[in-house]
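There is one chain below, alone, in structure tokens, taken in the form predicted alone.
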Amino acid sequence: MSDCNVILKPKKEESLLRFHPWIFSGAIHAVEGNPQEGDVVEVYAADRRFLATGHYQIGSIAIRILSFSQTPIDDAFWAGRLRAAYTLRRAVGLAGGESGNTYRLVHGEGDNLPGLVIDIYAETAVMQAHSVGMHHARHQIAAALKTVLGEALQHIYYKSEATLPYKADTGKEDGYLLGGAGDEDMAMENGLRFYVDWQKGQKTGFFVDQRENRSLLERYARNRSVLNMFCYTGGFSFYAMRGGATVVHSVDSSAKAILMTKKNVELNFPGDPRHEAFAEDAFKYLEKAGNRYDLMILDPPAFAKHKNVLRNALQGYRKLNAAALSRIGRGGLLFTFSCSQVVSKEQFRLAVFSAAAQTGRQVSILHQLTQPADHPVNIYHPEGEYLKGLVLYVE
């Protein structure tokens, strides 16, 4: 148990009575003993109620919650968490599964694990804290993942320098806490291989969120002439060339992206002379692509991470849409997303509908996405629904 305790203020008890995981500072009446960021604190209601168990933080979220229980946060605590969440991976065919060996094995709070991610590729994990209380649990994590993985894991990567909080004194402390850099960083998707750069890549090194949009975009792509904007690394690229496409392009502002989006088609198609890829701006390119293009992908880097930059977000996300529509070709398809958690799927639409107004153009709504199983939505924290798709026709 906890030797530092959180007292609320009256009736800020209600959003954790609903199971919501954070708690913010503003709800905070007291403190009791000298917790340090990361420390574990239990939670009382102001009648001294226990309540829950979780993280404390300094900031805006000033805990997260681990458990509504008085549960010590031991070795068997995160063996539980870790195998309820594999349990879930196996039941929607995740884990396991033969035609592919990548996917996210924990999503934060969607598996009441708040402020931890871990994905799985083939026999690699890469773990990342956006808490400074995962961060400092992460070799009791990473033994827990070994206890309830066993031989199918070899390694586990540490991977959290961009996503602890900035003002956090953690050190820089990326790298292997279990085995360490093979002959190939290889992984499998739906039965299409790709190169992982786990340790300085975006995220954990690949973009698993977007595996059933880019089965989706395959079934598309037979005899269409396709742009990948923000390809990262390719991913949507090689399913549209397995689904048939006659071009493929891809682009982005990295030249290290282009490489490895390079590597993965000639990895999956060798000597494929369909795919082209450009290191450039996406407007500076699209203001000069014509109508060439009847399949078009939009998936930026998120436009807002925080709530005060969220106009600017949305008027990015117009333009960039209206840049794609009053380009693609007749009777085309645009895949067009935002990952940003900040701009909800209302927003987002709007933004979209917004751009499509301005081309003067018909536009309808084939298919709305989100995100695959693998990251699931907590019901009691609607927040984590991040990633917002619109499948549209263009006419």
Second form
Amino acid sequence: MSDCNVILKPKKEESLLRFHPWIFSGAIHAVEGNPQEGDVVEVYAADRRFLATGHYQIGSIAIRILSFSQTPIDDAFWAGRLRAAYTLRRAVGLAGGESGNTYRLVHGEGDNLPGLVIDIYAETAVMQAHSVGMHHARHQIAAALKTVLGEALQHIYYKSEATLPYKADTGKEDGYLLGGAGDEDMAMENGLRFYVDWQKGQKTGFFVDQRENRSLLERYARNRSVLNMFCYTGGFSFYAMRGGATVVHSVDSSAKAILMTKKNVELNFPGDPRHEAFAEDAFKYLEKAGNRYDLMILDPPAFAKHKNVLRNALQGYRKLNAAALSRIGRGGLLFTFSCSQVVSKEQFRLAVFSAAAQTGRQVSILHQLTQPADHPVNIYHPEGEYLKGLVLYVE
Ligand code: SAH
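Alongside the form predicted alone that was just displayed, please also present the structure of the form predicted in complex with S-adenosyl-L-homocysteine.
Below: every chain and molecule of the assembly, starting with the one above.
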């Protein structure tokens, strides 16, 4: 046994034996050694059988599992996990590829590193801790990351102020753990370039998870007039332009996002008159949009971050999709998404179904979309599947 041990109640080890990486506080019988939030603890069954090692935390999820064997959480552990994550990205052609240098290297539970996210933009890694355990380990993780990526990695920016549960305890820690580029850099995805501002931007600076859905959009954009709603830094817009859209209008309520979108479109298509961008609220914009668009993208922020606001979130998706479906031109396409983890695929589809029924239009589902290979879902942790999308054809 280690310094800090957690003993589960009888029969509460079952989900762990199926490799689920969370232990809820209600499953705990006793805690030995007074662990503090973020400490590494060992977990034992009621009969004192060893089960797992994990990060202790205060809240309904009490432990996030790092390993199901009795290994020390040391430099070799971090390097091993990061190497496995890197090997997966190489196996699917995302790391070290010619046409792109943007990918998610670590996707929390999907890479057996609960509470940790690392996105790669060219020579910079942006690292985000969602647990105090990962926060405490950040320097060790940074060193292991450099070991695994070698010369390909020059900067590590740590950005966790908005994602850590106990901000007060950890203080203001955002900043470089390695190197120190300016506050933005250029990266590439499928041959298209864009600026990323990891310091001031949302999340790690770019929505890496929409890569393949943007590619699909590019295939359908030819001769269409496109409305990219909730455009953020313009990802879908520059793909639509390369795909041969006649018009691309980007809308986001954030003026900063609109500036970035304009800059990114200019970077790829200098002086192209097909693009315009508007800093406006989605609903207000849709109200006066008429039926001039025959391809629309709806990629709103998560409407529900917690289960208790689920009903409102589903209403929100229904209203938004109804507003778009009622206005889209005949023979139009709608790419509609939800990134709320607490909204299931079925619930989202039901919300879009209700929206379609409300408009009375004939609607078919052409594609059901999800997150790409660098956002893997741990098969023992289905909660990791969060991005849902539908491509609809509207007669
Ligand atoms: N599609 C984007 C990511 C969208 S993130 C991409 O591919 O990168 C969600 C965006 O919605 C954010 O940029 C946020 O500023 C914007 N947003 C939030 N509420 C909004 C509203 N009511 N109207 C318009 N945009 C909104």
